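Starting off, we have a lone chain in the form predicted alone, written out as structure tokens.
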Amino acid sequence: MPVSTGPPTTYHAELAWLGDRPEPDVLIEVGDEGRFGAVTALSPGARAPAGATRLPGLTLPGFANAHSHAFHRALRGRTQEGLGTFWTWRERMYEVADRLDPDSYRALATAVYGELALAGITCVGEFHYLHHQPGGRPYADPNAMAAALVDAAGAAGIRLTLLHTCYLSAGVDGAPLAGPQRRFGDADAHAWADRVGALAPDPDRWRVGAAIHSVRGVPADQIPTVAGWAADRSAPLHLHLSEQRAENAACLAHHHRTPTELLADLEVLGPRTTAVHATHLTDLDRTLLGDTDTGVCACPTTERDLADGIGPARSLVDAGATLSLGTDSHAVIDMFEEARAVELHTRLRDERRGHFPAAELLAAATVAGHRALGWADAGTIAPGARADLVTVALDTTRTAGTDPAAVVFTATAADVTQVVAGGRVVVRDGHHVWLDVPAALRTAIEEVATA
């Protein structure tokens, strides 16, 4: 991780998001350990102490991107035109996956995580399933690709939860992996567990969680091994759930249950589990997710880019699920857009406005996302929490005249001016402090992308 002299110990935020609303003139102290000290609203007319760094605009807690596939970023602007479905897009994705090695993946992920930092994301959950060499042979270090992601997050200055993904089969019927998919697989879930167990995370910089790719990617008799590994370590467990109608149909045909019903029977659901997408659900599915306090991660910009459909976000939250957000394929990297798209897509679905207030959307992008990734001490501007700050300009062509309480409906990633992650300045004046992110993206993508 690049050396930094560190931020000043005190910030003076013109406006700071405390709890569920913006408060004016807030002093925010940051300790040497990268956590918040006192957070104090100044009395009317009081002056900030000398030496406090002024943060003009609205300062929010750091964003958590709860679902990322870093290498998918190489497809942006290359797959958007033409006819097709998720399944035809997937073939292009496999082409990129087959071209990556640890060095090229490190370069690409560093650039992508730098772009995340510029968007105010201070923690990312990487749903990592690209494990082995082409053909499926392990690298000399069986976790070489995971190590590349850890290095990349450190180089970009953000925290990482490596959601180490078990991926064993090509379909619900247990069909073997073929072609580029062979890079994803292990012999079985026990072999996966042995490999992920060899990782040695740094709890202040990166942590390890588990992921079940999907009910088509992990046979039912292997799923409890992955879930048990996570439960034994109190680690996050994530999984793709009902992203595609075809997956639901295959699961019903093979198991005579929906994917959610199958996971409930296998005792996978619960408060440490996050179901990603959860787009095509029955009423019973929604009840099962809510009753078990299972989290749900929506990725609206990817879901619309891949024509997946619009999930029942409001009814899931009302049932008891906790909502977080992810940028998934990185067709867009903008947590403001992800957050407001939850509301706007629900309007299209229900033909009615007013489903999610701004505070609820920002909570999904901050505190809920961090908790889904195993960082319960982040996502709020409060004493003792990890010192992550995202300052948004309120005088741009997008935000000028905006009620600060509604900035989630107007701002974009381009309005982020300063980012502090773990007490250290990562973005200043809209630029990454040590990475040339556009140049790094261009170079890394040109090496691996298809025409």
Contents of the next structure:
Number of protein chains: 2
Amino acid sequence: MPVSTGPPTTYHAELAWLGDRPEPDVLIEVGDEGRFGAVTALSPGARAPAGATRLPGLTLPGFANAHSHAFHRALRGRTQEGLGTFWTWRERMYEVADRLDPDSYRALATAVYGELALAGITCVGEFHYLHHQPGGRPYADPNAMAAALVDAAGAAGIRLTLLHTCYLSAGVDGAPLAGPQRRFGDADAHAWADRVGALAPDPDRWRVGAAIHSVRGVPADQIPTVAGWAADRSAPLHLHLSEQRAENAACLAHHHRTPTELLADLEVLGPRTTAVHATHLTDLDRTLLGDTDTGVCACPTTERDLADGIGPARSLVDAGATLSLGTDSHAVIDMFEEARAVELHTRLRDERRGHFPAAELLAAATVAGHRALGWADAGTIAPGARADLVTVALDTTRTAGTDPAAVVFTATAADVTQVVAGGRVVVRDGHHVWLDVPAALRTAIEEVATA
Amino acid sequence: MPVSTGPPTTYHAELAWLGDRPEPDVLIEVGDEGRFGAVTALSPGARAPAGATRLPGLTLPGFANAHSHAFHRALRGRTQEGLGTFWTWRERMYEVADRLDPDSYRALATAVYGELALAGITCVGEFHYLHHQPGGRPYADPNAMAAALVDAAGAAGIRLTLLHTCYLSAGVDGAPLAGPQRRFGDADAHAWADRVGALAPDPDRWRVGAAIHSVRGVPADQIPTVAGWAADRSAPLHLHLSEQRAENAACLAHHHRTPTELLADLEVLGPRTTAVHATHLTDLDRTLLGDTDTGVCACPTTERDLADGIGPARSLVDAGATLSLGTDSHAVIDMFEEARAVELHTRLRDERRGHFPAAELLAAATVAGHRALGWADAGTIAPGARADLVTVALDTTRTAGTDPAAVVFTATAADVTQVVAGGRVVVRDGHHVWLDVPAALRTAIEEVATA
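For comparison with the form predicted alone, please write out the form predicted in complex with another copy of the chain.
The next block holds the full complex; its first chain is the one shown before.
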């Protein structure tokens, strides 16, 4: 695996997405520190410098995938047999979780992050709760599984925010973790914090954020410890919120408040916080999230696979929440599909077109996702920003003849030709530069899949 | 363009979809008349004959696309600017319709049918109403536009059912066609029938079916003429049904019946009839469609693009209707996506997984679609059936590590490697054998697109 970002390079993009639209003939300098230098549009008729590397098609900022469970990729196309209910999926998910060790987790995550890279994702937020040995005993290095993810991101050439997840209970009533869940847990939030404190991130390659699994997974009296850890470090704080109605019902029964109300009372909401899914909300919930500037990470391809329902993305954004996107369970890894599904699912529900303009969807996939993961200096093609680029072919069967400004509605991951992450070319001609991603996926999944 | 189907061939499929599941090591003979000969599974350990052509991956029967408006492909990614409402789309659609002539229509449809071929579609039902010159004057050959479609299907190497559409009025009240709609119309249903009667199909390559645009497009007193024409010839009869709520409201106001009730009263329903969309139905409507064994063609990627809503696919099939699939407006051309969207949209609505097993979705995309288009002898890999094959790679980033039986949930059109239509290889290594489809799309669309 190459480790340097290579010498300074100048790209000449046929079209580059600057701000909120494609601009023709853009020169993009990439410095040796993995950041953009000058970004300039060529004057009409001017020629690009001789040494510039031509990027045909449309070049976008790198995508940030704000919500990933890498190991769920082993379930793709393996939970649909017969009628494949939610319980089929959950049972398989726990079986795979039970089988992983640091080596197989590293191998699987490397392959999955390779697939992310091929889809143009240059930074991933891994919602990581597979901490300990099956049964719950810590590994000799209590962060051995986290280290496997850090290795994997490095091996795939993308940046990582390790959203180190506190997961203590199986229900809002504080029921203990049982069976395959036991390896997810720490004794309490302080034990979680001690363990996270032992991590030594490399701020150009990987960073640490905190995560509260959900109001089910962390008892209310433990939540402030996790939130406080993140606040003390100005780190991102993520949590699953109201993905399915059952969570709301249980929370109302136990706490006499919705999950959002509970989190508001615990002072967990705010601009560093990202609520993942936020599918089933009351009007008050939406106001609380919006008024506090809380981020919302939609994962529509997972939400349709798991039958979660259609979330109120438009009204959340209108209320003040910032939208990011995640491929979550990796039933699909395609940020174009993820982004347009926000619009298309809203159309299905409201029977009306035209909720999110293309630029707003691309902002969710790029700059907003990076911000949700704690990378305020990434997600735009601008001087000084981290040099992440995704080039999309405009001459494939899918994109031919379409307006480049609407590429989020027409392209697929298969149309990504080149990806630059932190200045380094990771994908070229639609192939990962140094990984055989399909072979790595097959080997890693055969190792851990159960059906 | 090659015209012969070539000499007899034996394929050795790593996996072939026989009946309702993938079987390993299947020998598939293709005769020189474009039909399958013997289809036999190799005994375990036996070797394939030396001359057999290996097909790695999973080989499925050819897909039938039961509902196409070829010219709508020119709108892909061109109706989303700003907030892109339904009216943006409809205005652009009429602008494109207004610009086409037989030559540009032939060029555009050839490119679109090439894209269909690349997606594994070996037979298309074209819901054709772009009949006359702008303003409504017939061409010297009054079927010149139909002939362009026939040429296009031949040029792309796929079979066609020309669903020759009667379109007479702009509303259920019989309001006359106006503006760009005028080229769609005939004087009455008899004039339509006279014109259709002049067509001379080639029953191995293209056939004719009848279509009633909708209860808006054909006044109730003209509908029996169109239905009778189809009945006299045992030809398929297609119609748009209850795609949006406004159609139901107008029909109730004018006819005091739902569109389905009106069609039942006119004796239009039955096993040769396919209702396209059938999105907004009453319980009685569903019973009427099911009891009469009427086909239903779902077009879920278009229905989400146009914000039609989520149709009752599961309960329609349970009531007795047969499900087929169409890519309709070609916002997306991907039969895997179309098929799984039937399940996934139902999940979004019902918040429950497990409505359609994979085999049922693939049957809709293959055998049921062919039957809806009047090709009872196609859509299965079986002796005597038309030799249509779609081979899907199982070693791409999308399909690696997944269960081949669930390929409809994991593959995309980009994973199709080889397509055989009527015995002839049309797609090889993911490329059309003799068409440059992206270039043809771009050229044809630039000729007619307006924005």
